[in-house]
Amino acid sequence: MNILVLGSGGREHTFAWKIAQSNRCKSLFVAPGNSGTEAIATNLNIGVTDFEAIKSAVLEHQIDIVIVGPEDPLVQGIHDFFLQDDAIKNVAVIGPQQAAAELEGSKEFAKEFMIRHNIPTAAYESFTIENVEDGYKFLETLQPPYVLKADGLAAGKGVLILNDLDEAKAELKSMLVDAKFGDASTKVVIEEFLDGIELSCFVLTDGKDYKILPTAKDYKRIGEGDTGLNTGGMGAVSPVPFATKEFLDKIENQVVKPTVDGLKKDNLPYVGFIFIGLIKVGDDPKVIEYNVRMGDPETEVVLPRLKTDLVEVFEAMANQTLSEVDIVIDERAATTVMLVSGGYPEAYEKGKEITGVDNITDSIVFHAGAISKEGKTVTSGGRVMAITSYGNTYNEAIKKSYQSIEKLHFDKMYYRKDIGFDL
């Protein structure tokens, strides 16, 4: 079959890498793709939210399945766009319909969903510019640190965790009154801080049944020791060492089952990935957030551990036969370290030549913010490449990634040297 992956990051290169291994894939396209996908698929110069151009490509290349990588097209309703158009309504789309994508599109929607279905999460309230004073009062009732979340999509950067009450009030004003995150922060969710260690759970669902993929833990802060600004993710580890079988059973029974059942009860059509951001508080899981797609860089450690043919999995999801598929997982650990442009997540330069990729033999290099230009691979984004390795333990895997990184170079390259430090 002919397959189209939408997106241009490390997540999408990982999807393409895994799909290309399947003998069920005849032709593979990625839109817009990057220098990594270019080597194993045909890149199409189409934006992920240009639905009409995507439709034209789907018809031209006789695409059978579309895998939606990032959240924007899902929140904007790409799945609904396909269903409403007779020419493409029979093309399978992996990603939820717009109503269900609100789980990521609106923090308030997600919180209300969790409360309604008794899914454990932090206490919260929502505020707009009209009741910003009430927001200040609510902050005064909480113990520090204070958690402020822009309600809408802010590219993973719309969450602030602050220790000082006055600073929290100032930031609330900045988000609501000064539109710090644009339209994403016209509404802000303030919630109680949960103290614990975070991890991510990934679920596949066909709308009826579900399968749970390996857990992963990512590292969001730019600085070592989890300091500094939030990024899209600086590295990841899978499986999560502290996630015992007992704890995983709690995640399934207290979070995954009620989530999938809740989607059915609320009539939210969902065929795709559910990313559940969790925190282990004591011995119990609580949900921090939902994403309606795979995480990045978690994809770069979760999919390499999947032994099952990914195309068969996607077909089963589209046909609502997921319960018949066996998900087989590699017992080895996988880790990834993200190489980023100097200055990221703030201002950074692009167009830096990347050298040494061909010298790496013990790791898998997933391209993210990298493109081909005049025969060279150059940087095109903040997060440039993810270096993924296997090992019998996560320590062994992480060591391999760091050894491989020594063979790579681009000007002002930065990476965290402590991925897995807290495990």
Ligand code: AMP
Second form
Amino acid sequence: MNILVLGSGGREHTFAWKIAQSNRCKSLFVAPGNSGTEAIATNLNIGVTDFEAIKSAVLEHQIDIVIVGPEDPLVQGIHDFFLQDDAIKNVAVIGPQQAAAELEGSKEFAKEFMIRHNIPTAAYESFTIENVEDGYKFLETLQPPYVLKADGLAAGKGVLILNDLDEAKAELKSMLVDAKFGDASTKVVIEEFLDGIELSCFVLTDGKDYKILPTAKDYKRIGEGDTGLNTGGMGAVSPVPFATKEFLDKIENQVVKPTVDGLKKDNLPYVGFIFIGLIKVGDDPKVIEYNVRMGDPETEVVLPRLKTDLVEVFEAMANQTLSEVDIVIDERAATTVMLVSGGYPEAYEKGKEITGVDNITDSIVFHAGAISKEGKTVTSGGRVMAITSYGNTYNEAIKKSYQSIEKLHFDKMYYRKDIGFDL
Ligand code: AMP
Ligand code: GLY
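Having displayed the form predicted alone, please output the structure of the form predicted together with ligand AMP.
Let us now look at the entire complex, which starts with that chain.
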């Protein structure tokens, strides 16, 4: 098999790391990749939404499977692009077709899907500029905090949670009338605030059957104690200790099964990962969002716990034989801590040399915003590297990650020192 992974983050390095362990993989390419993927695969200098260039690369390198890391190409229809082109229509694409990718591409679409299929979620209404006044009135009927969500993709920034009614109205106006998130906020979903603890569930589907991967929890805020601005994710743990067997059964029966059945009933073609963001309210799971890809940095703790050959899994997904695959999970816990550029998620500097990576022996270093330049590894993004460790308990694993981080350095490096603090 020749395999192409699309993306350049820690998630894609983790995919590449896992795929490279399979003897079913002959040649591995990553586009555009980073310094981590460059060490184990061939990086191709192609953007993830440049479909024509991706097609050329697929033909040139005789790619059999394309793994789509981020959501953008999926929401823009990369899978459909492949199916509509005779030259590449037989190449397997791991990631849903555009109609199904709307589960992440439109919050309203996702909410309607959940309501239609009886999947537990927060009550909601959606508004546009035409009925912004109704939006204000709806806010008045709710108790704070108020949850406002831009309908479209807003690079993870489109959800606002506000304590004050006037502030909520002002933000609603800013989203609908002043296009705060551009086109993404021409429609806004206002929903009931769910009070509980968050976790994520990852599902593989071939459109017929599904397999559930280990749960994970990520830490989204920049500051310790879950304070400050939202980020792409500052660290993660797997499994989630409070996800008992009983609770996992509820997730499977109340959320996963109706989701996969719902995709079939609605004729939404789906071969790929479903990332379900959940909140445990009392003893019950409620869905806060769907993503049509794996999470980052959740991938950095979920895939290292997968013992099954990932290429075998992808082949089965493409061939609709997923039900025959045995998903074997490492009993150990895995944790990851994300190292970020000082200033992130606001302005930060790039091009800082990263040293000490080779001294790390007890953890796995997944590169994210890092590239090779003139023989050195330098920072190229906000989230720079994820340091993953195993342990018999997550405490043991997290301790190892922090010990490894001491060996690594770049100017203005920052990380949260409290990953797992709430468990
Ligand atoms: P999302 O982009 O949908 O993942 O939302 C970002 C974050 O906002 C989530 O990870 C939750 O922490 C929070 N959130 C979203 N919806 C709700 C809700 N209905 N109630 C409470 N928190 C929420
Ligand atoms: N870590 C959250 C995400 O990937 O969306």
